[in-house]
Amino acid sequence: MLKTYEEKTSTSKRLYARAGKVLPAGVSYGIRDITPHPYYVKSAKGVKLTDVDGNIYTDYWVGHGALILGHSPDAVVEAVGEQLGRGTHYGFSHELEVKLAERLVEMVPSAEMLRYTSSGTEANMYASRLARAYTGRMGMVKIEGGWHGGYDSLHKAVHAPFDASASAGLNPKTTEDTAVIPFNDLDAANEALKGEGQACLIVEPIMGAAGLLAPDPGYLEGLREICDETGTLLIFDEVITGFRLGPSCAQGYYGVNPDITILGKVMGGGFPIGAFCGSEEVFERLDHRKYPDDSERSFHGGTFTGNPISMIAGITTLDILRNGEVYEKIDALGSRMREGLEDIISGSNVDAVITGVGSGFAIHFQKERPRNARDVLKNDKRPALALYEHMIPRGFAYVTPGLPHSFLAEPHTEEDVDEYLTASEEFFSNYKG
């Protein structure tokens, strides 16, 4: 299969020669580097990326689950288009960045005020800086394995072995005040969380690049119990969960408000955003006016923060999503896709299980359906590389080889959904390990 991959991409095998020679690893992230190498994408439309060779692929990574409505759909291609006759960037107040919040705090049940940022990794960074200086408490407690972007003091257990530095160059002394519990246990919360030491517990509602584990029944609700009991700040980041799973978010899918949310991805209609948002109380210590004095107000700032390109993309996005017919429809293919799944898998001699709620589905080559960070540990990635082989070179884009995790888009068809299973029995009837 590598070799007819490699026949099928001569030009990009070139560029990748280029790129080796200025980026590191010849990728802009490393999340992107393929065996043997990538394939350069020349254009996208709906779920179809075209490369510089002419090879065409369905994609079901759709920009690390951020194109919720597929590659440069029209509405915002339009409304883009508009705006840039008007101004890239103003570096001034304007009145498309009162229309989006005004969006997101009608759509996110959680949301009263809010702050923009330019990346999932700022929102992070900002909204635990900001639960320390609204509770005066410097400890944070994460799940192991829970993604939050690159920040420093989140940087810690991201991948295995969790007790290990998870980046070189990391100062031990940010991290040294964040706890780190497992995904789905109640009683690690609620240990973890006794005192007053603990600012917040940041948790994704759903885990993302562990491979889209869903929260135990009670899970959520009862997180927000312990923080309620300790005064602790309960923070989704819905970096990934956020106008996925539905126009609420994951807090409305499971009916569990937190007290900051973390937002990004497909609340940026394709261009760069992250915002964190809350209740008027605790979002006013953002407030220079209330707060003149820097050692009692939380600082915020940032050169594209609001960025009127993010800003209508986000608005005509979330106009698109917000009467929920999209959702009817991704969230049917995502039923049909892990159904279709499960149904291969059962007839084959395969281990493996199926994760994902709404739109997103994850294959985990093990014989348990992971509840944690730990649980994905005994996933084994021979299968699960293998597949990846497999699918490429037959047309189906995604990322993660060793951990398998997609997400479906409003362009999907059932066609495609079926011929991604038909792959996948193909691989599945005929793999020996």
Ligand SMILES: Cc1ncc(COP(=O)(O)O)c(C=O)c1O
Given for the second form:
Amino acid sequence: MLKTYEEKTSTSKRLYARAGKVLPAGVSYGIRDITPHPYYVKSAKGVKLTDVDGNIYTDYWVGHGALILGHSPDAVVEAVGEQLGRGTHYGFSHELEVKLAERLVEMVPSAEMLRYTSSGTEANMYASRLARAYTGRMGMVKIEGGWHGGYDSLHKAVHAPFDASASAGLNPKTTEDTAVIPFNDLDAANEALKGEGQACLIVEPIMGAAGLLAPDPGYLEGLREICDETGTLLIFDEVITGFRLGPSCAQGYYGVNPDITILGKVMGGGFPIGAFCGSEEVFERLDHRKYPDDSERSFHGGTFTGNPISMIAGITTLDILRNGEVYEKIDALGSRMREGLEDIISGSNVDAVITGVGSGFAIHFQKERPRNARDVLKNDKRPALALYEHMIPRGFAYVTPGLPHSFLAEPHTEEDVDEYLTASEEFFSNYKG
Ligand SMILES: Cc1ncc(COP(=O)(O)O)c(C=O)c1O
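Next block: the form predicted together with the ligand, after the form predicted on its own:
To see the whole picture, the full complex is given below, headed by that same chain.
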């Protein structure tokens, strides 16, 4: 890391020393770690982060992609402020959970019913269980490099080596019924679903943590067909793409409806949330009045499900997003960023390609555009890390230094993008390898 970073972040350095004594690795989530120490954010507004040393960064991580309206948008702050005085957590039914559900059913093409969770991980967990309950099958198929949160049965083949255990402490029995196939490979999907023993196939319509990889034309349609032929539920994990790719999510964008959709991030308006939604026929399996027998019903619940603060923040956010104007702006910024980076790369001696759709962009340091997580392994990490060391002291905030993948939000401007491009150009024209 550049010396200037250490010089600029001395208060963060001291905080990190304290953090290391009480938080493993000094952080709340490993991917937020920065070498030699993270900068500690003191406040955030729009797309500007201010750290405890007074440094200002333009944020391209925007809360793990959740903050499509940026940090603390006025409308959400106001609505949440009013709600705080009326109750932070009821633990009983209330109107806001109905209102948000009505909006979700209206906006998400395949949704007729839904249940909330407090995170995307939990939504994946409950959706997997629901798929098993509905189909009476125990097998699941996921994509190599797919990230669905830390739920045991899907915590498999996340990073290379894909055939090794993805975490210590995982009971191999919890992952043995999970089959893994590569992204963008319909033959592999056909093969995996052939025996008709799989409850569901779960896929991110655009692979997120693997580096914003888009589906080949016809891939999602092909998965839909194979699932229909074999009675397998198709699950789209739209925790990233949900309300980022447009008001009707990736399923509206690509015109392919899954049986179950997993949501999180953007729909919470900056507060913890998750949800899973789908057809009434599948979701009635969660209904204890229709299925009073525990062994026939798929259990779902949780202390903070339907939390009124998350609900009001989600409602306010979706009401801003539903007419599509925000997407016109951020998608145009996304194109400006991707095209700008491509121009810079083509004028340089560095092998790199850009992926991403809409308001997302990722930089892969290799010659070919990756189509799946195995292709991403060919990325050269050295220029990626060098780019990170170049960008952070210049005030550009993003995570996963080895695999830069970033998001734009409504408060970003063309000037922000151009500043990012200027700093990138400096890097690409000087990098010697
Ligand atoms: C596609 C996808 N699914 C699930 C999750 C897990 O969501 P959470 O971190 O809210 O548990 C993530 C988080 O980044 C994600 O990107």
